[in-house]
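First comes one chain, alone, set out as structure tokens in the form predicted on its own.
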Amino acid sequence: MNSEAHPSVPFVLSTRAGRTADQPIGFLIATAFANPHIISLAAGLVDYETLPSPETRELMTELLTDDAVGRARLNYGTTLGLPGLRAALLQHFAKLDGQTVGEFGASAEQIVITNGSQQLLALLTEALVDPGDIVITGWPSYFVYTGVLMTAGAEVRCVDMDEDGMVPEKLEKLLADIQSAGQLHRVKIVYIVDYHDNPTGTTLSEARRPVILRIVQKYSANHRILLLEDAAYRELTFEGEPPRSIRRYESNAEAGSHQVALLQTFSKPFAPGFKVGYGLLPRELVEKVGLLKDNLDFGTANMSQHLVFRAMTSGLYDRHVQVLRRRYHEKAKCMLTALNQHLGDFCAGETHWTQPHGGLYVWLTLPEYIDTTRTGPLFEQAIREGVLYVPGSYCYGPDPVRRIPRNTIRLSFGTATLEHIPQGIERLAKAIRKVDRR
């Protein structure tokens, strides 16, 4: 037998690996690094100057002062998360919904802490979705989760969005059509980013929240469809109080009948470097998600959990959220002012953008004849002008019965400075006018 190596022989990859494609964000970050002069209005990352470095240094010192206690915090934790933090997060959920823990109708045992909320999205999908199953998302929706669905082999079906979020009548029609086709058994998840949506910046209105829940309940007669409520940007509401969660509308549901999973994170309202996300799950899913997480990492980083727990109990977390609300409000106003200044007179009626009341994003729609995709003329022209954006085409799931629009853009004011935001919009407007072929 020939024992020589055969480097030209390929690995045989799994079908799961074959379904996993590049995430657009990798290309966008690489493009920004390759063009140091560029102003990035693309990546949905956080404001660099407000990251709580000195406060975290103090927390670390405090947590490691006693060697015995410090070593415990540097050891492994439990799979589902630090018990004290889980209890605090339950109180946090209830407080955000204006309820006591008793009124909220849940227990700390239903809280799962993960390496960012993205991991929890992936775990819930793995727990529920087989290849060929259907997951319903918004049109458009969070494109990183779409990548998770593609890896899972799911069929993505989409529901129209407007300025008040997902349109309930459109969701009901889609579910009715799927039922009429005898395929309702394949629907496993309805996914919605209901606060300051990524990518549009819109928020699901208060009036629509119980309606969306009732629709999902209606079509769960033979199996429960998970309503996956991604509230990553909930605490970044600029002013006033945001709507209550969808989960609140099933607070009084009987045990064993909850179907909302409410997910939040410390990444956007505090610091992504801690990599701590969390969710309140229907009781029946907690054990299975925990077993899947056991296979991955035995639990989220113990020290990170202790740090965010201390940040919550000391009041640091709440103070920092207020800082970020003011900061992002200022940035959003800066971007909206620049859009009005530089594109307010461009193709009236065909050019428009959302007016976010929180989060990190503005959704820009241009005339249909302007191609904003990565391979279109505007993207290359924008890079030449020195600005980077996310093509909106990335944000539409591969719904087999829909055609993906090619004239939308996601803009983020998360990382760009107050000086760079208007400069970036001016450069973008210049690129748009250069490719305009009217």
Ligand SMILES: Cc1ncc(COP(=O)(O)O)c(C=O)c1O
Contents of the next structure:
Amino acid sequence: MNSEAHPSVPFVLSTRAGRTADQPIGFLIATAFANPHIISLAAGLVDYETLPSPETRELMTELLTDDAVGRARLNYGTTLGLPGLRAALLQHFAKLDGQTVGEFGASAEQIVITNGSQQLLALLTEALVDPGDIVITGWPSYFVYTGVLMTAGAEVRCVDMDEDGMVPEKLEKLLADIQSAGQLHRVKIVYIVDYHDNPTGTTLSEARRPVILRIVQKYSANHRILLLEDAAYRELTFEGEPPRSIRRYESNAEAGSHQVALLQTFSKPFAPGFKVGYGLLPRELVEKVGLLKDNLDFGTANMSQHLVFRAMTSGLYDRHVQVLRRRYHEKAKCMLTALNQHLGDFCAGETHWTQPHGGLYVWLTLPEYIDTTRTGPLFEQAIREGVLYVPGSYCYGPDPVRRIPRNTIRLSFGTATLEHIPQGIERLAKAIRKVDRR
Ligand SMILES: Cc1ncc(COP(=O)(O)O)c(C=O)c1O
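Shown: the form predicted on its own; wanted: the form predicted in complex with this ligand:
Expanding to the full complex; the earlier chain stays at the top.
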């Protein structure tokens, strides 16, 4: 037998790897790099100018002033996170919901700190979902989480969204249909981005929150379905008061019966470079998530956790969130004004967009005959005009009984400057008018 390595022999990939598809984000970033003149309204990245560089330098110096303490901070931490930070985050959750920690009905042991909230989404999914299980998401929904579901081998079923977020009657109907088909045992997670949703920019209304919770409880008679509340953009509310979390509606629930995992992150309201996310989990899931995290990294970067902890206790975090709210408010107004100016008179009734009160996104719907997909004429024309958007078609999970709309667009005002946002919208409107062939 020839002992030399044979380069043409393939690796046999796992079925998990086989199910893991290309994420659109890679293609969009590559397109932006290949076209440096382009204005990207695609990237869901944060505002660049306000990233807290000088503040972080100061924090870093402070954290390393004493070498003995500094060395401990540069060492490994623990799997579930820095104990002081977990306690502070519990207080933070309670405060955001206008409660004391006691009223909130949770303990710091239920807080898990992860490498971004994305990691916690993946860990919870790994803990609960086997191939063939069902996960319910919005229609549309956050596409990177859909990628996690694909890798897990989940069947994705979707629920319509409107200006008030996920429509409870549609969720109830879907669960009732699944039950009638004898398939309820396969439903493991209902996933909702309930503040300033990625991609739609909408927020689940206060009135719908307890209703959604009750529906998930109702269909959990034989096994508990996790209500996965992804509140990544909650703290970036720039208009009005954000509603209470869905988790707030089960503050009084008995220990051992919580339905909701509430996830937040430092990436959007502070800086993604720390890549620190966190969640409050039902008690029964904490240990397994910890064991799965042991396999992955046995702990989130200790130094990052110390930095965000110090930012919280020094007041810097709160001050920074205020700065960001003002900044994104200004940017959102700028984008909405430009949309009105350049598309306000375009196909009235068939062209509309959402009005976000926070976060980074506006969801634009065009007449059905305008194909916004990556292979359609508008995407190419937009690049020629010098603007990049996310084709809305990427944001719909592969629900087996639905047809993916081809006339929607996700726009972000996160990373483009105040000067570029109106220019980008003007270019987009120009591209739309050029491909408009009624
Ligand atoms: C809805 C939503 N959830 C979670 C995340 C994950 O962010 P991170 O892992 O940086 O906390 C993102 C990032 O864009 C997001 O948009």
